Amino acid sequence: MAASSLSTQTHFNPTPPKTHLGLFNQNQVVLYGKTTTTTCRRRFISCSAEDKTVVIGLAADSGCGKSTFMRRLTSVFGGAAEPPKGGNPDSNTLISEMTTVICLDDYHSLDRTGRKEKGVTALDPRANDFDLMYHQVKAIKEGIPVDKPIYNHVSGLLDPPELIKPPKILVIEGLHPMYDARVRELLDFSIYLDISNEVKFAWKIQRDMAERGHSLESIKASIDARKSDFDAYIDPQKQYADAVIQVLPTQLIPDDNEGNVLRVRLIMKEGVKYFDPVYLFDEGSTISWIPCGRKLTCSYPGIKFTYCPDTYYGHEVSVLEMDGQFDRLDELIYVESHLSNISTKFYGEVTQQMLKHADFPGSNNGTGLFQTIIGLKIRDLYEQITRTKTAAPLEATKA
């Protein structure tokens, strides 16, 4: 394609089951409820308002790229995220200088055997302790350390808890970060990774056959066994998300069945505090853009961007879409220069981040691009919240 072309045109509301609070032991750090005041041996005073933790929620089904997204996000804040030093080697927690990532599988109330005996999947709310999840996330947000349980993915058992200290940014990722209304209220920003069934199947085959030695038949059976619970408990959470990254088969290749080329949509809710949606060329317009082939190298079937206002579950949204893939990451700066509200600190930062993680899955298509942009937007959101919290006491003193 030798030249650019551009056209413009001017409840699910679940109530999760109540579970008992007996998972707390006498050495528990988090405090809540009247009964804990007499049983806890350790007490902590929450930190000042400006130091309270910013909480981000990331929801997606298993095998949908949460781990890759977490690595891109934590990289934006500097430093690699690593498991807690000296702790359980099977811990699911990742800690960097500014972030702590908690896997919500740790709030399974049933181990693998227990789920099998009761005939429920991990997606079923009955297999998860939402009371514990809520009280511990709330405590961390208020600056109080917690003893968080560990779900061991190797053994399928519930291991002894680990101490989680309040970070500057807490990311809770997993199946249910937006299922419980109480937990949703604690989130400062939420993301949903929405992978179409066709793409999800292709990804699970690649991961589970290549990396875990599963057979094609077992992968199909696993997907089928989870589908009804996914439709009932996981998928509806996307209506609550502030941003949705939707991954679909390409529209550039008629009747494409291979799934190698992807169409990725970034759906951004309007009116979210501290978050201004990204736009292409002209905010609020409807844009269709095929980049110049001399400035952005891309193999067949080419590449296409679109941008438009829309509605999503009754909410006004802005939608940025990329269909196709690029061949040279260093040329991505051409696309970056046409995007606005991407919250970069310097020209070319999106491209720099993409080049830094060129070996990550999705680095040649919209999944990597939009995950990187959302990571930068979350950094900007954190900085705005921090400035607001710092300024509030000063304003009160002046008053």
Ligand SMILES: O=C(CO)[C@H](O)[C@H](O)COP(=O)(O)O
The other form holds:
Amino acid sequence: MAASSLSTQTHFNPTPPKTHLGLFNQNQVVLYGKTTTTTCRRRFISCSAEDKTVVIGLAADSGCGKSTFMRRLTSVFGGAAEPPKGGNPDSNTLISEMTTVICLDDYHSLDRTGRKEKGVTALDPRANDFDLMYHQVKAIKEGIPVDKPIYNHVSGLLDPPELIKPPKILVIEGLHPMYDARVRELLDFSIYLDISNEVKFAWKIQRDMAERGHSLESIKASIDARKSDFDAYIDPQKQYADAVIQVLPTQLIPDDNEGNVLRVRLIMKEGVKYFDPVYLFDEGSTISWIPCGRKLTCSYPGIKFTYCPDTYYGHEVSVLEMDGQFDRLDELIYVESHLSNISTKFYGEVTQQMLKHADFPGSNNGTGLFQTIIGLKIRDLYEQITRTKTAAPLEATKA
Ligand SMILES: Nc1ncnc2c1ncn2[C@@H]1O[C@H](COP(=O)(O)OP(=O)(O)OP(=O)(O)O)[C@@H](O)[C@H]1O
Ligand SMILES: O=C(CO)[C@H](O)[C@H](O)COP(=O)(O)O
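Could you give the coordinates for the form predicted together with the named molecule, as opposed to the form predicted on its own above?
Everything in the complex follows now, all chains and molecules, and the chain you saw is the first one.
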């Protein structure tokens, strides 16, 4: 089915007969309710290793900066990310030359009315179809196009599906990319955006009051209504993430309750294939650095970086922390020059990326800085994986 034919907004049952899902093989399209035959990308008879899509998972609660992060990530790969051309205007998918970002809300098995009737939130696994998510992400990873459902956030209904062709890099973003062990296994790299309750509340107010006309009480009520499911189903996923970006109130201003200045921690798991954690000055040491002085303009409360080894859910990690905010973004080059393993292709690339998107939320603090660095690490990971895949057949021929 062509994406261009998918513009109606009728109620649609997203659960395909299980038998169809069990049938697909390397040369089949995993469709919503039926399976058809196709060939892999690059006209191979069957999919070879180098055809396989690299899959990245990004987990966070709603309103925690996933879209902003995605814009920074896709920009690292160049080109604008846009919804599928001629498709459903309410599609949640973003496609660029190298990347396709799919929103896991599309795997809601209950629409807005269905959730209300059953008394479950969208965070509850019972409102989501993990079997379909698993089979479709697996198929895409293997180079097979899929017919993915669409959850329409405007109508609250499940729309007819859209065709997703295997990209070079697939990002699955949403509430549950690391919830189901089978989906987790498919991820080449995973990120969790861990936004503390105070900060989440401040961001929600900023967006939902200013942009969506919601009242303070209704925002509070919606956060409270999701809290127990968030704690039960979303938050535990951070233990599986290869990198966590944790966003907390500043410690530079005693008893700060403004929420404007942030303390942001980049928690990076050690021993992850194709991922070398970033470090400050000296790998593995414990460092505290206040760069404010001649090279960096800092108004109150200044900027403080820390770097140290730690453990996180029983894993060895490196933690890089930035508390405070930049006054002048162009001076970030001074900080960048003291960071190592940032996977840049030229001196100043982090600063250039940050300046390019100076208008994005978080560009003057650690959220923007660490999201940009993770974007560069993902590019590096992708390049290493593809290099390995193309080198492997050559090695085999030599042997
Ligand atoms: N780093 C940041 N600093 C300050 N505010 C931010 C930051 N990131 C996001 N926000 C605020 O949070 C709001 C939500 O961000 P964004 O749309 O990126 O989140 P999301 O997780 O994609 O949300 P949803 O899932 O609800 O679509 C933004 O409008 C902005 O007000
Ligand atoms: O947690 C969410 C992820 O974005 C949404 O609340 C969920 O997808 C339901 O969406 P809507 O509120 O538009 O019905």
